[in-house]
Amino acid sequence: MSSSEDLVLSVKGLTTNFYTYEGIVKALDSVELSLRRGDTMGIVGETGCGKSVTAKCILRLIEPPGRIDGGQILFSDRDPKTGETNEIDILQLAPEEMLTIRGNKIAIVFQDPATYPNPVFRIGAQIAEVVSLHQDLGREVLEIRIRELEDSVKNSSSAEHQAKVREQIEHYVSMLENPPKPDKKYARKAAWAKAVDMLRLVRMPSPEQVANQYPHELSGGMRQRALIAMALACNPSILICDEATTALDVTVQAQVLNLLNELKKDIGASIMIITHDLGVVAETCNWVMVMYAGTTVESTSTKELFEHPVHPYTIGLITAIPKLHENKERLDQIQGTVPNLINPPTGCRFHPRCAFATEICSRERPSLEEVRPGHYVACHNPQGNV
């Protein structure tokens, strides 16, 4: 991929395998992805082909039998005082500086949300303690402190109170710029706030209310919106949402694509989702990448690959989708059935059920190279306009 871009994100040759009993399960093989800043980006692919397991491996999640034996995860840290930027392999980071990366600087929302929230702890708790261990809370705690300093001024009818109060608002005023650190009590309340602001931010209604109410006792919906309020809490540069829709009912699934597409405008965080509904890439995504087997097979902005779609896997997801304008007997597909990973295919993964594959695919693996402008395709033989 250009190296010219803006690149918030850059996977190159990510390999990881599973050791099972039955033997390694080979699940990602030199994955490449390139996401940009300010991006929001769809990975595609049937069930099992690795989307899920990229994500893992970005948040160094996986766990045995799963290693990851291979590749680079870089992640460019910009400071968001200075505007510096910092790569970092994530790969190579100790488990205690990976924590101030996970959750953090990048953060993920998973497929299930009757599943993921907490079951015993209020909305507002898991929020708050998400704030609390990521971020310094001074700066919040002087703010809620002068504001409580403010109505004391405006309840007293004392002048000689009035003016010592005014002394010690500008006292915290001063303290703004290098605020000390907070005590517990102050800290504690200054996450609750966090946490309400953040609910309201992803258009939950009543967020005081719900932040007080426990997982059961919210929609699907509801807790939807709860985690994604959850994962920004910290202000990621990454917000990856891990199938975040595929558990909603259709009309719940369209108000959490707004609500993203809504969030992106307004934090500026780039964003992956992981699916296997084009229907969702089309609406929310400007960028898409095309995962098959573990592999990655075409990456492209969401138009070109609309428009142009260059790899025969691409093509048959596409042409399988029902279209409401042709009236069909039978809908079409692609033959065959996805491999076994413990023993894949050689060469191309696709090639036992591409329709132009030719000797050299069973051979050689094909390379992510670059077929037009900004579209990378990993095929000996791509298809249409190229």
Second form
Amino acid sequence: MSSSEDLVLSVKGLTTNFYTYEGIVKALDSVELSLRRGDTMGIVGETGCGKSVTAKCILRLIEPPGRIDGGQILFSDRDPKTGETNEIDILQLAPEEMLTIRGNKIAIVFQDPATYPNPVFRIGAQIAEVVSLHQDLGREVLEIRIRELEDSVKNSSSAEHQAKVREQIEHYVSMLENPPKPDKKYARKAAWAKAVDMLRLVRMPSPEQVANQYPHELSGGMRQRALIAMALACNPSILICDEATTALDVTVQAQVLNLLNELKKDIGASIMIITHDLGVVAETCNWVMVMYAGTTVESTSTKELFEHPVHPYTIGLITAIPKLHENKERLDQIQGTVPNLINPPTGCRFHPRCAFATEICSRERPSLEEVRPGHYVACHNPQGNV
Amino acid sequence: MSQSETLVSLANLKKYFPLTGGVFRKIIGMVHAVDDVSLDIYRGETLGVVGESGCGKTTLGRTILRLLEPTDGTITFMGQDITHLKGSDLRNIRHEMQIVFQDPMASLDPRVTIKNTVGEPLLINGIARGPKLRAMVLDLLQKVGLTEDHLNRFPHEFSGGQRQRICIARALALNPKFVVMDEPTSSTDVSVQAQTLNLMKDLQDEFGLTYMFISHNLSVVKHMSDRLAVMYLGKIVELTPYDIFRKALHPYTFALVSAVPVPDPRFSGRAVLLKGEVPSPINPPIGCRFNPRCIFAQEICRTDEPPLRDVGDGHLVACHFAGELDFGKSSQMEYAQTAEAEAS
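Moving on from the form predicted on its own, please list the structure of the form predicted in complex with its partner chain.
Every chain and every other molecule in the complex is listed next, the one we just looked at coming first.
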């Protein structure tokens, strides 16, 4: 897709395989993806289509027997102060360099809020850990010390003491521009304060109290909010939500999605939402990518996708949802099941289930092409008005 | 739907779970999972049950089948009081009622072949054995879209959708009249979900089944059901023969409906009507159980519990102000009307 746009992430030809005893599982085959700065993008598809694997590749979390066998993941890192951008290929980074990106510049919220937080640490401590690992808290620590000294000035009656403390405050203020490395005790305090701030940001009721609680004391929705707070603690450029609302009730899901929509304005991060629910995509995303069996099949703006779906799989996916306004006896269904990726179908991976398949579909793999302005499809026989 | 014939009838059904604590595991409280539910299920219909997690919908389903002992109230099945049946009487009545569970992997024995899993109820009840059993099992499997090759396979060799079909085949083995479907599609993808739902509708016509369809997915329940019961904290708050996306009289039903994501970007960005979470069923709120979260709550809601009353045409609502409240229009309703207008 065009390079002139301000892309924060661009994935090209990403190929990932899992080397199992049964054979090589071709989980991702030349996945193409681009995320513009400030966008919310949805990745939709059925179980096993490679949505989560894509997210894990971006964070380099693929473990053996899995291996990333090709492609590029270009992350354009913008310095918040200077505004300069610096393009990095994530796949070329050393594991230590990856530590400065994972959880810091690119953060992820996983599906199951019950298993993901560590049950033996307090919520606040888990968020504070992320903060103290990735951030140099020098400035925050100085601010805390200045505030403490200011309090002591107010409370003291001796003029001599006050003058001494004022001098100390001025000294600290002068250091604010170029803060020194903080000492451990104050750094911990600053990280905790930041954790409470993050909990407040995600609209947690009584954040000070929640920071002191353990994960089992929170409900599912609150836990998921705490995890979003943890992911946002370092002001990431990209927030990936991997089925973040799937385990929640609709009412709680609506609260979390609303929160994400609101936070988008506050934090300026680009968000990637991985889901199998097209309703969630319609509510939150402005761009959407449909995946099938490890390939990108369609990628366009959300409005365009719902108005003019072009790929037969996308059309099938949209018509398979029970509609609120219809009283149909039977649902339209996509025939067959998702293929085994050890032996994926030749050519277009969707052709055995496709009603519009022709001879070329089994022979040649379609490439991702722009069929309408801003609408990319990988299909030999695109449907609808193209 | 034949309104006349009642298959299952519940009167003031209650199921409490004791909560123990302390050194001697004394009972320190009761979880009011199902609290005073009265309900009729008619022959041949599908009764949908929706609600948030923890509202007691699964407990209700299991208590009707006597998989859980009811604390109080009566269950009448085909005109017979089955609340206190024991031994062979209970076993005989269990032919007629079956259940399909949520997680098909957990409800199939991983070390038993499909043939034996589906054949077990037939064998235990002495209906068939040997070649006749095999033929009956094959017939059942073919009805749910599986083939002869699958007979000797184990559960792990199947996909999620196929496993759910096996569970359905097993539930239908004894030719039951009443089947409880407990979240049968919540662990499957939309395309598989569509296949499973279509299959269940076909089987209902073929075997003349009555379903109780439990789910938290409102659009699925709406698609499947003739009547719909909305549960909140162990109680039925609304029981309606209408489409809840168009006509909801209880504020909770309306809030629940308005939380469903609309698959159309033109109607996104709705207000969240439900703040907070479901209160604990150990100490449910006094008065109307929904009052702490209800934006219309008045003084009477905090003191008096509203009865489930008929507001006409078999539409039952447990709200003091049923029919008097103006909820406005949900984006779901606007979406439905626009989509309908565009279709015609």
